[in-house]
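One chain is shown next in structure tokens, namely the form predicted alone.
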Amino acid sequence: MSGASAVDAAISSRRSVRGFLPRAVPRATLEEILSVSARAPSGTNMQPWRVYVLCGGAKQKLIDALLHAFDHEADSHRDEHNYYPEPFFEPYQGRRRKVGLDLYSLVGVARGDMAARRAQHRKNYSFFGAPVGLIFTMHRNLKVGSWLDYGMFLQNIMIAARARGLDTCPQAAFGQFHKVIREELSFSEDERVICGMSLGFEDKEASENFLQTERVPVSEFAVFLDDRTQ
């Protein structure tokens, strides 16, 4: 396979599983993707992103504290930034609703069985099995720029991880429980919880992994401007 071919074949099997095996990951391999990811760019070579990996013991003291949260006190947690716009407009709220219904289909979920929906949504907070958690976190008196950086450097990690036969699964729900998080991993007040990352090996047998998102085509978002002849 050629050079460009290997690239383009991680870019595209890329998915965000949401089923994992408990086979684990080699802390060697993990130091390889990020260390290949964090060729990412940013501006003046800023590098703002932090990265904390949990495994093992680490990780289930988080998922812990983490579900108490969701079970009993979700309703006093709340995002520090709006990762969705307020109210949704089309075409992305058509998006929204289609993905979320395809999966909950997958699953079994019928429409407006709210009990079941949350209990799907659960599952991020156990990092959907997988044998490593990640939580991504920067300075929050970072501007919008750096906001632009980490989003290359989380795509690295997710192609990084394709190129070794891994699958991820990037979460903007661990955002709720920022505090929670901050709790238990000791960091300061001057860091904001990104978000998270489920990574491991995909459990093919997972009725969530049969999802298959779709991509409108580059002449619905890409306008050329070349007066070249073709």
Ligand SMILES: Cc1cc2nc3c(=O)[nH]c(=O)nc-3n(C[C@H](O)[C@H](O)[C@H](O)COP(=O)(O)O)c2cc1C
Contents of the next structure:
Amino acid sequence: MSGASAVDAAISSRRSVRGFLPRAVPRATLEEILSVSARAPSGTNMQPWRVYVLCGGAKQKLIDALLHAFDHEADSHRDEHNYYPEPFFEPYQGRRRKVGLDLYSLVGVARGDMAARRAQHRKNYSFFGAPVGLIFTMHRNLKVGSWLDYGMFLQNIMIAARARGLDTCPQAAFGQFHKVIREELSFSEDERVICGMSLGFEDKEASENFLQTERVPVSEFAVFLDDRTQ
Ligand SMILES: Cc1cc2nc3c(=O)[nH]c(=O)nc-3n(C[C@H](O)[C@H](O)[C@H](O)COP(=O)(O)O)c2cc1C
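Having looked at the form predicted alone, could you now put up the form predicted in complex with the ligand?
Below is the entire complex, every chain and molecule, led by the chain shown above.
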């Protein structure tokens, strides 16, 4: 495979996987993925990322605390930042609705069945059964540029995972329970939860993983101002 094909294959085969096998991922593989991902660029090389890598009992302890909060006190937990616009608007609202409905229909959630939707959403907090849970934080005084840098780091992790036969799901859902996460992982108020990520081997039989998301074509989002003749 040429260099471009290998990179394109890793990028194109990345999807959000929401059902994993219990198969463990070696610590050395995780360190390798994080090491190569930290080659991401960042403004003035600030490297704003900090990541908690949770496996085994440590992961389970966080899951237990999150599920307890989700089941018993969800209304008293709020995101610290808005990931999504309020109110939502087109064309983003339509795209969001489509991916939600496609996922729910794959897993057999009937339209309007809010309890079943909630049960599906709840799976976020057990990292969809993945053997590795990642929690990403950043110093809260950092600015919008560092969020941009962070996205590049996250994408590198997802692509480096793919190159090793692993899959991921980036998860904003953890943001709602930042207080629970801070308490469980004992980090200071200076650190802000950016998002989480599940990482492991895909369960190819999980219906969630049959989801295929669409993208608008290049002609719809790119404006070429190119007056070359050839
Ligand atoms: C930063 C970020 C946060 C996300 N949060 C969640 C989440 O909390 N739960 C979830 O199931 N998917 C989450 N997703 C996955 C998106 O729904 C998914 O990327 C999108 O629908 C495109 O599908 P694909 O990743 O399979 O290409 C998130 C994606 C990103 C980039």
